[in-house]
Amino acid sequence: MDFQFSVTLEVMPALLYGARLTLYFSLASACLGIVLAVLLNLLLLSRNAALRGFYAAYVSFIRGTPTVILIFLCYYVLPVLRIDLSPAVAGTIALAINLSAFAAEILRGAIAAIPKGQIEAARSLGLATIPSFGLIVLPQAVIRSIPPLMNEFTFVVKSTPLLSLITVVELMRTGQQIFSTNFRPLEVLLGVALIFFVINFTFSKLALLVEGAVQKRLSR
């Protein structure tokens, strides 16, 4: 079978609508899994050793644990628990959870560098630790954690082709029902595999972008 680029750009329309989806489904699962990753920090405020237990648990069974896995957990178990899902919410889910480990320890780099001196002066002025840790220490750390986690958001978009295995409608599944029907697989995934590079280059770039930003704030 000869490779045809005309029916490449033929299904272009249709994977960019897929491609949609596709960032829909990352940009909710950075979000939330960057929520998860503060709250996952706020754990390492306290005193107590079960919570700091806890994060360290956690962030290691993540880490450890394949995103495909993750998914089929949350599609799977879930349900199991009595707690319904529909696939994309379960999808989006499992890659937000996959994502809160990795941030939370970004998070938690960019937390240790600042200087301790900041917090002992907020906790002089009266303010409490949580207060001290949300007003002060936590936005100077999201300001320096920008450029890595826009790199980890690059690996949430090419997770995503993992939520097809649910029936998830992203571009991968799009390419698959596309190629389905019209039987040029080599082309279809050509196309999905352009846009795929588009999107990452174009966050790798802003990522880079981004970083030079925040370098020249933090050496004022």
Contents of the next structure:
Amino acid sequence: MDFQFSVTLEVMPALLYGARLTLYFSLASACLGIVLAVLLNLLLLSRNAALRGFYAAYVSFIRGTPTVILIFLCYYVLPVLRIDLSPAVAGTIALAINLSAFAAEILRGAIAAIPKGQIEAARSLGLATIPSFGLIVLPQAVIRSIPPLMNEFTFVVKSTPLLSLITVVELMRTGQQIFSTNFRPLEVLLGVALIFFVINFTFSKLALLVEGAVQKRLSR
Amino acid sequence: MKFDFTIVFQYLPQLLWGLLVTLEICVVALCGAFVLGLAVALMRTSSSVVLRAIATVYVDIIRNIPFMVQVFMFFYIAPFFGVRLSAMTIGIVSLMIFGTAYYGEVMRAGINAVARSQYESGLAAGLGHLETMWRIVLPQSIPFLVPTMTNNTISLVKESAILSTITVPELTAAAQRVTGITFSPFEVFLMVAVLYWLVSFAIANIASTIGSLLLGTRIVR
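Form predicted on its own done, so how does the form predicted in complex with the partner chain look?
Below is the entire complex, every chain and molecule, led by the chain shown above.
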């Protein structure tokens, strides 16, 4: 058997369409995941030990469980709860939940790095707990966490092929559909790998640039 | 809404058998990845441009392509060259190749975290490059390495779940098989999630114990 690179080029337009879907799913789960991460960090503000305990348990469980399993759990819990959602939505939620645990830890680290004086200043100006967190601490913490969060985004992109396991059509499944008809798995998978490489490589290099900019801004 | 966990407990032995396979795969693949990762780290910190370039390209390619895509490529590349390998072998090899890049990056960062003067003093004391690395630089990078290597090991064990897609009979595959018998996927996958979590939890604890033992004996201030 011979390797024909022309096949890779031939299927590229179809794969790029799949890549667009992959990016949509990644962006949707990233947005939802970061919102969840901020909400999780709100739990840590509470004096209630049960809420802080929930944070610890949630983060530990999600970080200790494979993404595939989370995807299956979100997919199969729907009929049990009698909720009718498409596999794409269930999968996006699963990826968001997975990201939320990692992003919450990044945010927690960034929040811990904000000088205590900032919170005290906000409180002495008369801001309540939540507004001083939302208006003073969070914006500063978010700037610090942008580079690691961008890195986390590449992990989201890299876990989207798992959505193909619950029948969601994205880049990986598009590839599988193509090579199940043209019987050229290697050429097609090379195309899939190339697209993933370009997306993630660009994004991780961009994260490095942003990190430099953030460092410069913070050291000023 | 109805959950029935009793049926899952009936099939627990099958799941535990799958867990055993997962652990076997991970031990073999990750031990290999540890050694190869060290080689990659030494290449990335070497003075030779060629070695550095090869290691950098390797790490960049592996780290920027999803593991599932890599596993599928290995699965189809073997017959392409007329070689017949079991799914198990392909699974172990692909996890090893994947892990090498991640471990290599961590070790490189660990080497770079040690002050350069330590390396230079090693050379000045008459040690060769590799001996300085092995005896002076690497032992001092351990405090940096332990937490990051632990996190990486946990995520590599989690990635091993993807091997179920090429029919490796590990924990996730066992779960799918049991689901096919009991028709209670949610309960089964929840049980499996707990099993994976226990493994991650155990790794984290074992690693922190090893870390404190190593720090007690190896680090000389």
